[in-house]
Amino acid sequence: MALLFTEKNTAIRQTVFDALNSTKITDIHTHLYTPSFGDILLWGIDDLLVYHYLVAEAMRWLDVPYDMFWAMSKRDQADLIWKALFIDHSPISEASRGVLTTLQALGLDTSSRDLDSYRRFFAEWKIEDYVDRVFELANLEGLVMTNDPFDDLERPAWLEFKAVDPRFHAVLRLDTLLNDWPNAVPKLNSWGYTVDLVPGRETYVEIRRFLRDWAGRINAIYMAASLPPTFAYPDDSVRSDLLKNCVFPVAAETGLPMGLMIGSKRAVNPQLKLAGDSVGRGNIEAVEHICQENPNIKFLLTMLGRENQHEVCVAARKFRNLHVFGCWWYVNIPSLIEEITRMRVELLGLGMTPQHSDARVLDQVIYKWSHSRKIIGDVLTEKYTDLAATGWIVSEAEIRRDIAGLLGGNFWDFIKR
C-alpha cells in the first residue's frame, strides 16, 4: 500500500531524500567530453584547483603577476591556489568546499591536506574507469556537452569520428557563429562553407547547411548560444538575422530545441582569461519576442543575473515552448540556489529543470549534484509539507514521479514532444 503523508514532516522530508538519492540524473548542461576526446577532459586534483572560478578567488590574495601564473605549470599553478585558498585562509567558499566535497566522496582524508597524496591517487586511475567512479557517485544516468565546431581542440575528434561513450549527450553550440560572425565568415569559407561577411540569401542557405551537416555529424539533443546582457531580439544585428534566418528554420525543420544562456560578459579582466568573464542583468524581452514568433520552436532558457530570475519564471508561465532550467554560473551557490529553486517550484510547480551542473571538471559533478539535492531536498520537503496542511495526500510514488522529472525527466519529456 502506498505511504501516505499528513502533517509529518520527518516522514516527507525522508520520503524526499531517499528519493533525490536513489533517483539517476541527466545533467543538462556541462562542459566535459566524452573520454575519447583526450585531454580536453578535465579531471583530477590539479583541474580542480586550477578551475576558473578558484583561479580568480587565488588572485585576490597572491601578488603573482598575471602574465607570470600563466606562464606556470598546471601543477605549480595548482600549488599556488591550494596554498592560497587551502592552507593560508579556510576554504569556505563554495568552490573551494566543494573540491574537499569531492575528495571526501572520493575516499581521500581531506583533514591531511596532503596534495601529494590526493595525486597519488588520481594517477592510478585509468580515464574510462574513473568515468565510471564519478557516474557512479554523482549518480548520474547521464550528461549533456557543449560541442563547438569552431573550437580547434575539439573539433579533430568529431572529423576523426571517435567514438563517444553513450551516456554523454551533444549539444551544437553556436558561440563563435551569433557572437564573433567576423571570425566566423574565414573559418565556414576554409571548410566548404561559402558565406559573407555581410549575410544575403545564399549565406542563408550555406549556414543551414553547417547547422544541419554538424547536428548530424555529432547527433545533437539540441542546439545552444550564451548570449551577453546586450542580447537583444528582434534587432538589426548579424546575430539577429542568423538567428532568424538560419538557426530558427533549421530548429524548425529538425525538430531540435535551442538553448538560450543570457547574461554573460566576457573578458572584463581579459589578463584572468577564462576566470575574467563577468555578469550583466539581461533583457527578457528578447525572450518573449522569439518564443512569441516562433510558437513550434522549443527553447530552453537559463539566465546568469539574478535578478532576471523572477522575470524569467514569468515569461515561462506565458509560453509552453520554453524550458526554464538550472542555476548558472554566477547564481550557482548554495543561498541562490534554493532562492531560486523556491520561487521557480511556487511560480511554475514542478514544470522545469531545477539545476545542472555547468562542470568543467568531471570530478565537479559529484559536489555540484551532493550540494544541490540538499538544498532541492530542503526545498521540496517544505512545499510538500505545505501541502499536507492543506488535507492533500500524497503518495511516495508520487513524489518519486515528481523528482524523477526534476532530475531529468521534465527535460527530456520536452525536448521529444
Ligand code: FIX
Second form
Amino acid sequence: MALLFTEKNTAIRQTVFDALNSTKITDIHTHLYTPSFGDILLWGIDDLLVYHYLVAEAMRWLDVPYDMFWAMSKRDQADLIWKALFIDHSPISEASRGVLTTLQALGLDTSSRDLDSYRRFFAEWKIEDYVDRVFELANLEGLVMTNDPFDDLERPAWLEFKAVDPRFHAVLRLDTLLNDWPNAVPKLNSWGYTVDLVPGRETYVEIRRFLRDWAGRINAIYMAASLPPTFAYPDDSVRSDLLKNCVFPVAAETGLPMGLMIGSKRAVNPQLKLAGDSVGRGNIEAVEHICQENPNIKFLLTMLGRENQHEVCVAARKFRNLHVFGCWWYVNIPSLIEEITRMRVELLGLGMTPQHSDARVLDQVIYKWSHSRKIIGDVLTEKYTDLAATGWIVSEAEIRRDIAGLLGGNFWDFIKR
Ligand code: FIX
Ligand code: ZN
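Having seen the form predicted alone, please provide the structure of the form predicted together with this ligand.
Okay, now the whole complex, with that chain kicking things off.
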C-alpha cells in the first residue's frame, strides 16, 4: 500500500510540476514599467543589489551613516551591499538568495562571485531584448504595473502617449489620493480638477472625472491602493469619504475592480527611504463592510500581516465579490508562502490567485516565480495526493486547468466577470 501511495504521489508531483512549469503566468502586481518609459524600468545587477529589501538587510551590518549611503552612486551602494550580504556573510535570506537564483537562470556562474563579470554581462543587453529573455525565463505571459498619476517620474511618460508593450497592463494606483489628500489637493487643482481640502459635492464630481480620465488614459485593468494597518471603513476620514463618493461609484460605473492592499506602515524609519516601511495588523472589518456595502463592485485583497491571513480567507468565503491574491512583501518568504497557500487551498479551494511578484526590478520576476512555483507545486501535490486517496481520479487535463487558473486565469475571469 505504502509503495502504491508513493508511486501515485510521484506521478502526481510530476504532473503538477510539468503543468506549473509549462503554464504561462500573469503577474498581477509588480512595480515594473513598459520599456518605452525608459529609466524608470529598473533591471540588471546593480538594481538587483540596491533593491530595498537588500538595503534593509545590509544596513544591519553596515555602520555607514544613512546620508552618506544615499549620497553614493548606485554602483557604490551595490558594492557595499554585495560585500555585506554576499561576501562577508552567506546570502541565505530570501531576497539575497533571489539574486543568485536570477543570475544562475541567466546562465551566470554564481560560484565565481565575480561581480564585475556580472556587470559586463548585463551591459551587453538591449532592454527590448532583455525583457523578452526575462519573460521567457520566468514563463510570463503578462504583468501588471503600478501606475500612480501623482508620480512625477511616471506621469510625463503617460502624458507623452508613449507606446505601451501589450504584455504590460496598467493599474490606476490611488495611494496619494487616498493617503495624502492635503498634498493631492494642490496638484489636482494645478491639473485643472477643482477640488477642496474639505471635500464636498463639487470635489466628488471632479475626483470622479479625474479617475475616469486616468483610467481611460492608461487603460487600467483595476484601481488599487496600499493602505495602513489602521485603515477603517466607514469612518470620518477623508479617505472613507473619497472611497464612498468617488472611487466606489467609478468602480461601479466602469466595472473596474478596486485592489485593497492593507497593512503597510510607511516610513517607520524614514532614513531608510523605501526600505523604511513596516508591517502592522490590519482590520478585516473594514473589508467586510466594504464588500457588504458594495456587492456590485469587485475587490482584490491582499494583506501584509501574517496574523491577517486566516481572516482574509474567511472573508473571501463570505463575499464572492472579493478575490484574494498574493503573498505580499514580508509574507513573501518560503515558510509563509507555504503556510498561506496551504491555508487558502484548504479554505477556498482553487478560487484565488496565490501569488504575485511585487518585482521592482525586472529580473526579479525570475527568482520570485521560480521560488513560488516550487512551493505552490509542493502544496498542490499534497492536496491532489489527498484527493487521490479518496478514490477521486484527477486527470492531467484537470490539473492543467486548475493551475492555469491559479497562475492568472482566475484573475482574468474575475476582472472580466
Ligand atoms: O505598496 C506596495 O505596492 C508595496 O508593494 C511597495 O510599496 C513596497 O515597497 C514593495 O516593494 C513591496 O514588495
Ligand atoms: Zn507593491
